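Only one chain is shown below, in structure tokens, and it's the form predicted alone.
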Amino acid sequence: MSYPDLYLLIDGQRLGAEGRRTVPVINPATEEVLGQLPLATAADLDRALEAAQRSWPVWRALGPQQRGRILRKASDLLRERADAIAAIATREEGKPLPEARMELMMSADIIEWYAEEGRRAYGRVLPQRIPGMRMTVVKEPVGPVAAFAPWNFPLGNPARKLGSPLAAGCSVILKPAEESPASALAIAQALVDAGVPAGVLNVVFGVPADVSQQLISSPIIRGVHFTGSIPVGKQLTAMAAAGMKRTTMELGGHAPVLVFDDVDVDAVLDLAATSKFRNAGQVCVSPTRFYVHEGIYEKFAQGFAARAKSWPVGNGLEAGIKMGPLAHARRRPAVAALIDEAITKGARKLAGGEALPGKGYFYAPTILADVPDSARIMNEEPFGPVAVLQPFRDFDEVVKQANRLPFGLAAYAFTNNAKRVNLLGEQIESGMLGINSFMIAMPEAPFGGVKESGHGSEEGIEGLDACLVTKFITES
């Protein structure tokens, strides 16, 4: 299976390794080098900025209908190329091929949804105050956007970062993750092939701190969209604030799951295992802190452990595999350190807790019970295939535990009590709440958090609005 050549996409041109430093792209399941990725020079970034500035008025002037036709064509191209692109994503990031294909289809849906929603950036006419005066409010594209996407959803994250600004009429400079470059380039190439003009969409790679500093500090950039860790998000927000730039920050979480004693335990466990071990737990909204009512706690814990022990782990290109490796070498010791520290503080290891032998960055699905609040893993996002469990007795206690951390991206709860459902909706502090479901991400719904998990939303009408500014006009 061949791996595509890697390049920078700047002003409609592919720029390869010549004259540029390169870094290897590693298959996390086999540790083989897939290819060499060229990194942008300062001159490359300046060229991308100039292209974004020059092309923005051209793209904006096309209007939402023509932009929408191009985006819809891109979504069709992605679906036509689904098998090939999904295989690239699996080789780069490690997730099982069915997961990668589902992610590709979701990416196509995101771009298609924005193709339609871009036509609905409505303004309004205000009531007349004086005869002959007309007052209107209009929405306009914010301008060139710098977007930064992580590796864990190598197709979906670029689609989110590109769909909303392009639909709004903005130009974009996208810096995807260096771990999964070909996946992001495949998304960008579909948009280019569909007719996005040269310079409107630029893709660069490089040392993250250097790229973000040069792009965000440029007066050309008017908006900054970032998905990643809380510390980096805070740094980028501070940079953007120096130029009063619009920001959308989708940062980390530590999602609580509240399981009450009126549920079908096995049904909840089947959903929980699938969601927890999806993408080896490398999901910002992955369910992690499981608070289970004491009446069903031990049954739930043992059932979760049984599922973890039997979960098929291996190379994501192989049939029947349900969990691939961690995405890069440094993830295994990071996850292991959190697990080991929890065990020293009294946690019970019911399953997993070790790296798997052989090639690849594989780690066993892990279940820890009776994890104390003092353990780091109860306070720091593990970003790996580990679930931590605690029992609870009453409603107020568990809501307090769920809201204990300074994060508020996603939360989940399982109960059949209607009043309790309403109270959870009122009292849980998170940007997204799944009740009796782990499904919280879809193109038409806002995706974002509260507290230190960030601000603003991607997807939904909120994602489009993040790329628009409001202008008030009076005429007399």
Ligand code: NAD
The other form holds:
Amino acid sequence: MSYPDLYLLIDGQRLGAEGRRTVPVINPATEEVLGQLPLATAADLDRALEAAQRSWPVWRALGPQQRGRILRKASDLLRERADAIAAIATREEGKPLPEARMELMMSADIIEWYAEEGRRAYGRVLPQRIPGMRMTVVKEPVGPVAAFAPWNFPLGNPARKLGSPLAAGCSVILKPAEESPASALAIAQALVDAGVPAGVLNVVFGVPADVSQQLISSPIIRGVHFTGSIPVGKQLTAMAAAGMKRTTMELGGHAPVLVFDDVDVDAVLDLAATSKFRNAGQVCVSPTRFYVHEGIYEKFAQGFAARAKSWPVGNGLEAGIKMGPLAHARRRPAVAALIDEAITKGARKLAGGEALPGKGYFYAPTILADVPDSARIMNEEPFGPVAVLQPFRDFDEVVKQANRLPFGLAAYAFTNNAKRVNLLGEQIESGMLGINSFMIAMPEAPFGGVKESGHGSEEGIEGLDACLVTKFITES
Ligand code: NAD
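The form predicted alone done, now the form predicted in complex with nicotinamide-adenine-dinucleotide:
To see the whole picture, the full complex is given below, headed by that same chain.
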């Protein structure tokens, strides 16, 4: 199976390795080198900035209808190319092929949804104060956006980062993850093939800290959108603040799952295992801290462990595999360190807890019970295939535990008690709350966190709003 050539997309041109430093792209399931990725020089980034500045008025002037037609065509092209693109994403990131295909379909949906929503960037007319006066509020594109997308959703993250600014009439410089470049380029290429003009959409790769520094400090960039870890999000927010730039920060979480004793335990476990081991747990909304009512705790823990032990792990290109490797070499020691430390602090290992032998960055699905709050894994996002369990007795105590951390991205609860559901809706501190469901991400719904999990939302009308500024015009 061939792997595509890698390039920088700047001002409509594909720029290859010529004279540029390159880094290898590695298949995490086999450790084979897939290709060499050229890294942008400072001059390349200046060129991308100049192109984004020059092309922005042209794109803006096309209007939302014409922009929407182009975005819709791109979503059709993505669906036509689904099989080829999904195979690239699996080889770069490791997730099973059906998961990559679903992600591609969702990426097409995101772009299509923004194709439609762009034409609803309404302003309003205010009641006049004086006869003959007119007071209007209009929404305008914020301007060139710098967007940074991580590797865990190699297709979905770039689609989110491109859909809303392009629909709003902004130009974009996207820096996807260096670990999964061909996936991001496939999304960008569909948009270019659909008619996004040269310079409006630029894709660069490089040393992340150097690229973000150069782009965010440029006066050309007016908006900064980042998905990634909390420490990096804080750095980029501080850099953007120096230029008073609009930011959307979609950072980490540590999702609590509250399981009450009125549920069908096996049905919840089936959902929980599927959600936990999706993308080997490398998901910012992955369910991680399971607080289970003491009456069903042991049954739940043993049932989770049984599912973990029989979960099919392997190369995501093979049929029947439900979990691939961790996405890159750095992740395995990071996950292992958290698990080992929890065991030394008294956590009970019920499944996994070890790297799998052979090639590839595989780590076994892991279940830890009775994990104390003092363990690092109870306080730091593990971003791996591990669930940590604690029993609880009463409602107030478990809500306090769920809200204990300085993060608040996703939270989940399983119960059939309607009053409890309402109280959870009021009391849980998170940007998203799934009740009897782990499905919380879809194009029409806002996706984002509270507390240190970030600010602003991607997707939904909120995602479009993040790319717009408000202007008040008064006439008399
Ligand atoms: P990392 O911090 O090296 O990188 C995370 C992402 O941020 C990568 O895409 C990277 O390219 C980017 N990045 C890093 N420094 C940057 C900078 N100065 N400017 C711009 N972009 C920068 O870590 P990693 O080993 O790849 O992942 C570790 C942690 O990152 C995970 O434990 C998780 O908490 C977080 N993460 C979160 C998400 C998410 O969806 N919120 C996705 C990927 C990683």
